[in-house]
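Encoded as structure tokens, the following chain is the form predicted alone, with no partner shown.
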Amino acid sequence: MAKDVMEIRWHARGGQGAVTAAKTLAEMSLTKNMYFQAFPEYGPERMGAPIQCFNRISKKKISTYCGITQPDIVVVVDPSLLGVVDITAGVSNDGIIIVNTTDNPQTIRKRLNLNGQKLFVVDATHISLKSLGRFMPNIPMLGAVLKVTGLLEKEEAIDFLKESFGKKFPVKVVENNIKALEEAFREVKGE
């Protein structure tokens, strides 16, 4: 992690897990001694509605609390978004962005009209169909982040859910959400 605070802004609709995914993450930076904050920003939407939610990880305290208008990595976990919403508002040109998409990168950087931001694609909605049998691409997505910004190494990450999923979930869920990481840690492909 080259900067102080690293911030995400995550956009997806409501019931696909993106809260969740953006909790994980945080939960998987104190396992690098890291401070986090992760918080969503949506109010009485229904499943289906877009949310954004948001990730602050930081190797020192945090002292700003409010929503991030300027990420250096925007991750959309539903790709229907790309038309309704502006995930590129606030990017600068050497941000990050993670798109959930079938599309190749080039596809999608001149649909976004995308001037020097890193760009990657991996097609979390086909892993989760795939691995957990309907579509919930939030781990599938984490594991793209995981992957694209280095945070956690994949056996670490496998480690985490099987820790902290293994207490919530019965066996058969965590087997499959380790096998959505770690086929989205293959299949994410930037430009």
Second form
Amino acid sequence: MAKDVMEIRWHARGGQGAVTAAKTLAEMSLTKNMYFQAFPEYGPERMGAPIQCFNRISKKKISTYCGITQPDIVVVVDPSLLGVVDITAGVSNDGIIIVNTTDNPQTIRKRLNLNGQKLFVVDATHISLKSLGRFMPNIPMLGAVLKVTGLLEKEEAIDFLKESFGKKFPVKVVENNIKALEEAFREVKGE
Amino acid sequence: MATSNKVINNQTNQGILNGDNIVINSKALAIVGTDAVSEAMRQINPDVVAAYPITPQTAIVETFSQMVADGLVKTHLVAVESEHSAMSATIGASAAGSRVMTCTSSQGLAYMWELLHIASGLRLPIVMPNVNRALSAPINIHCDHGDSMGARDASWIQLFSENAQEAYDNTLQAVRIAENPDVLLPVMVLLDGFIISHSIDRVEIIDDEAASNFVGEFHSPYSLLDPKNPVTVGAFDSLYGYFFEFKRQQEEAMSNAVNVIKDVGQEYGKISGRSYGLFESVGMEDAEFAFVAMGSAAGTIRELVEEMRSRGIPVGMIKLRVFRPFPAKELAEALSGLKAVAVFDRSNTFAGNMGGPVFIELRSSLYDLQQRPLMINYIYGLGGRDLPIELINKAAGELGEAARSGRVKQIVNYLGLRE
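Let's compare: the form predicted alone is above, so bring in the form predicted together with the partner chain.
Everything in the complex follows now, all chains and molecules, and the chain you saw is the first one.
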């Protein structure tokens, strides 16, 4: 349908903060005076089980309220989901796929059997372990999405996190998340 | 502007409406539908809220409870032990002359059922957001309109919302509609469970002062706590009393609500830039066939209708906002002369393949037209089943075919049913 709306599908496991990432992306879009939606796949969420959540982002008002089955962008937050869930379902040849992985793009392209889609990789797991001291790949993946889409500049994203996370978390946590976001901006690689 | 702690980010907007020299101050927020309702409740600042949590309404009460605890409102919050008690406490507080709200969903609304009739029979202007959710069994927490349709003859005004913005707007307007002296009926504000209630959307919140001025103060015409003007509330009224006359007056009040809803919707437009009527029309000026729908599905249908119109297809849409009172006359005018109409129902009447409630009532509304359009009913989305554009497109094909051929293949259809 209306392709002035960017549709994003996030694949993660329960507890990895993907819903928070989608929500934060919606809030970030507001700073750009855009229209947006963020919604999870409604159902029981269990820690560790595969989940999906979604974004719609547009410069115009969005009035589509059905599920997203043909996303423009797919974000794989958890590397172990490759081969477990159908990552590329409904993605057209001009789609974009962003994967958290230690592998290089060629390996992932082969593994996902990709055609024309653009592929980006980032080791969000390593970044989160280094910056946050634990496996919480959501903010680095958000950073990768921002870099790939150009929705927010790095500095704008940092300012947003300072302001938004600053209200909820201790200074150290905010700083570490900003570090993780910055590194993902730097590290995300296309082919 | 004081806001709940869930409200994180905002854009401030200032605009001047054309013609009128009125400045609109509003803030855009990224919030879920339930928080949009809580924000309206904060601005209404009701005297009493009595509520019991039920998915997917829970988050409204949760956020509002936080607002009470944070001192953002002066509301007396009564945490009751059931919806039956929630509506009972709400009725008591309203009869005592307070401005009162509650909110619920699904089984909770069903459990209130006997009290719903008492609230309207006593002519109490209670406002209740209901997050539409299917009724059991089987147990299902997702969206359909079966719950509020169960209360369609309870003499409550029903306002449907397409999205979080409309849920917020409708909640503010509901207070003014309910409390109008020519109406004095309770109002239900409907929003789609999960699809709207749990989805983050962009919502413009008007500034606190404008909202508060719009809502105004409530002066109950018949307060139990006014010893100078004693009244009897809830008396026995049997064979030789006026029961029948009271019920006739209730129907009169519901009819009066039509104009009040229109006036309040216009007035709201002046402070928000968003005017409301009984329904929204898309492309109806030159449509040959049209969709009629309520709630979030109307948004998705609008996308398709606009896309089809850009290809020169003479299709239109009516998004029904006010289901009670049912705007029969206005809908008949809007649909008169069309070749075919497809009515979308997110619930069923189980009347033996008569179709859904919107279909049955609209069909009845069009009976006296000289040239009645052909009518097709699509029952969809029960228990939260998704309504993707492809399915609406399928219905559009059948609708166009009916308009061309002059006949309807099948009157009642189930869209998205696995069979």
